[in-house]
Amino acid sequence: MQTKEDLKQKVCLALDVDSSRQALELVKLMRDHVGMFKIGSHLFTKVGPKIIEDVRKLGGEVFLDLKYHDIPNTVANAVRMATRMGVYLVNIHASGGLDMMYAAVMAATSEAKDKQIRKPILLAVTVLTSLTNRILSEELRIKHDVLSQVVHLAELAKSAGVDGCVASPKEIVAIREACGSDFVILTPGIRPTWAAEKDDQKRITTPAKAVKAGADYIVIGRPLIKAASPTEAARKIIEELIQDSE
């Protein structure tokens, strides 16, 4: 049975807001309720890079969630950068291809061991929690579901030495099958069952069963920023996967 320090670990908190001064806050208010914090486009659009530097000091790990997706050449160079700054973990675009892939991959690799510091985790994101058969079908005009594209791309990217993927609730049964228990699998599309709002993400599922299918970290953002006491909020979620570990 895992124990409650293990639950926390799995728990990343998002840090989907509009300035450092809100974000610093959020971090020491919530460094011993989860066990990460994520820091998107949002954020790292508005306050730059040092944000990283600033959660780090205050005891927090980052997962530096954005979603690099272009040439290898230039993914690499990004990841090398991520990698400098100590992120945790880092994701790209498992629909940028093989060869961006294993771009990333060496360049988190050898700037890791050149500067002897920890080699962030990588991700490639899959299809996006927003995203449904329909829009695949009709507007994207991929020919395959949502599953088994989902799958095809973590599979591409083990295949590229990615160490996991970022793929809804949905598909973790389905990833894991394919990829085995080796392969990191964080989940957004997290939804607590007294969180009233679904917002834009449609393929959704609650903390315990996320983790329960085989979810490694799982990512909350609004219910807990926007619940009356975060502290009290992220309690409840611990206890709910306590209880549906037990």
The other form holds:
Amino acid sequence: MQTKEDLKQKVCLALDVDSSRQALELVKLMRDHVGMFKIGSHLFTKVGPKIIEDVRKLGGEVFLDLKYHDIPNTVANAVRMATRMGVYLVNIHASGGLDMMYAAVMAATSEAKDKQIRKPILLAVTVLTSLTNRILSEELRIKHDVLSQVVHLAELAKSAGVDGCVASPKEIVAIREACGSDFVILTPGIRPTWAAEKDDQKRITTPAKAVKAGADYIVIGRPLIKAASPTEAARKIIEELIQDSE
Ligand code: C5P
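Starting from the form predicted on its own shown above, please give the structure in the form predicted together with ligand C5P.
Full complex below, order starting with the chain above.
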């Protein structure tokens, strides 16, 4: 059985705000209620890498969600820097190919070894949840549907030594089946049943259903940030996870 602490570690709060001040206020408020904080291109582009250090100084673990997708050497150097900054999770695009993913794995591993620091968990983005079968076939000329492309890219990431992937809640079961129990799966698109708004998320599921389907981490932004009491909303989510794991 998973403890309350285990379940709390699964919840990652997306720091999708415009300033360091807002982000750090959220970290102070939520650090005892969630396991990790996600810094994405929105906040990172505005305030830069110092925010990683600042969140860590407050005791928060960081998921650096910059979805690197470039030539292998460039991605390897970016992953090396992320490793040096002590992020807990970092991601790359699986569609950058095997060499790119392998270079990222090697960079994280060797940097951690050289500097005697922990290696971040490296995740691959498979197919963005904003893409559809139509976009895949007509615009990108990919001949497979979203689900089979997702599973293929997850398997490719695994073969490169990548630790896991980012997936929509709908894809968790198929990825888990194809890639096994050790492959880390992180999923956004999470909406508690009591959340008033779906916002722009379409393929959503509840925190408890995502964890039950096999997600190791769930990313939640607006349902927590915009709640009247973010701490109370987080408490309710963990409570639901506990009930469902019993
Ligand atoms: O506010 P909300 O809970 O929808 O936030 C979800 C977070 O996860 C956002 O930062 C969003 O960019 C990110 N994300 C997502 N879907 C993906 C990948 C990342 O919603 N496929």
